[in-house]
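Only one chain comes next, encoded as structure tokens, the form predicted alone.
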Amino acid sequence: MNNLRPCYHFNSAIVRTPSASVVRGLRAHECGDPDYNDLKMEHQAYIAALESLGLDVTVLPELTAFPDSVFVEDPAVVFSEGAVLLRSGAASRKGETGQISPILHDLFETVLELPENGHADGGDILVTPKSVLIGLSQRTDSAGATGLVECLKILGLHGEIVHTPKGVLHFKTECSLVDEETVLVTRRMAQTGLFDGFRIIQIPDGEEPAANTVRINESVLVSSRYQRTIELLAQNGYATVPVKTSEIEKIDAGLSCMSLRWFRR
């Protein structure tokens, strides 16, 4: 990827207000239902954090018919060069793509669509300076990943298909980019060899959900629940912005899930 700026340099974001139906969101592990009011407060704090880091945030209205629609990262992937509409491998989420399509057509000159024979979730897509990594998972299949690679070519970007470790919901559940050369990963992800060539910072055992951070300009958005990870990032020279995630984690979500981020030219 030939970027004139770091791939974590953003000035724009899209989020969606959580609806009351979010308490019925999908989950791989039962941790109890989230409290709706507390989750709304977490979401509002998340928006405030994005704005504090210099992003112009577009807030979309709630979608009661789609409990997981607060996780706006999954139905699309966005870049300065354009956007790609995706199609979730979760049946209950497929309609979210049509809901986000109009705003993407308003904000981007180029909006592409994933071919109809494949599925892909944004949570399986990690943008690095070298390539756009697309992790095969329960939500992203080979046809969807291959179709996305072709869409990326049209945007002038390079896609690379990789395998998400077994038992991991989304590729970015256990990894994130914290600078141009460094990734934050769980022990399980570190052992895959997928990040050979990167400097690796390994999450302390027991704090695996903390691997889903978001680097935005000069700071790293990180869950406030995981103090050892926050300390580890600080020791490595990163400025962190802790954000509460107690409720969203009950429905298998992390920080990257709740926004689409890009540099708007």
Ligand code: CIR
Contents of the next structure:
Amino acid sequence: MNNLRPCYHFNSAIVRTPSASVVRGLRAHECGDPDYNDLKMEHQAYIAALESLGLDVTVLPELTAFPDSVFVEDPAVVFSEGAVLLRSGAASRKGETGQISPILHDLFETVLELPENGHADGGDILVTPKSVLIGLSQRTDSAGATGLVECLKILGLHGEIVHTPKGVLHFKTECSLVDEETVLVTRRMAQTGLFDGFRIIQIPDGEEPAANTVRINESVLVSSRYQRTIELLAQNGYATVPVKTSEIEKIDAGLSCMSLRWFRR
Ligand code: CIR
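Next block, the form predicted together with this ligand, ref. the form predicted alone:
Time for the whole complex; same chain goes first.
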């Protein structure tokens, strides 16, 4: 990337207030609906954590018609260089792109769009210092990934298409970048070999959902549910900010999916 700042140096974020309809959010396995009030509290604590790390947070209004719209990471991807509007591979989420478009046009000079035949979710995009990894998945197809690589080129960034392991919702469901040369990954993700050039910290078995952390400036946001992962990160020298995720996890979500983050010049 043509970018000398670490790719986790952020000063801005966008989030969206969860609507009561979030309890009908998509999920791969049924483990009960989330409790709306508890989920709202988790979301407020998440915003407070972003602000405590120095981010200026734009909070968008709730959208009843889109139960999963609290997961703003999926309909777009943003960089200091510009934003790209994506198109979800999940039918009920396609309309979220049009809903996030106006604020991106307000905040970014350059806003690009995927070609019409492609699908891609932001949850499949992992930004690393050398390239933007795009995981093919149930939500991101090769037309979408190829279109995204073209958009990234226009922004001066390099995209690389990889395969999300079968059965994993999004590429980032099981991995995150914790510093410029280190990733936190599940055993399944480590075995793909995709991160062979990185130092790998492997999630303790049984704590797989903890892999979706977010490095922001000097800290790592991590789910407070996974004590062994928090200890592992601390042993490796990372400052952690634990955030509750009990309710959002019921609809297959982790920490990265609830915000778009970038460094605003
Ligand atoms: C979905 O299935 O689309 C939502 N229930 C969860 C989205 C999580 N998004 C993400 O990790 N980027």
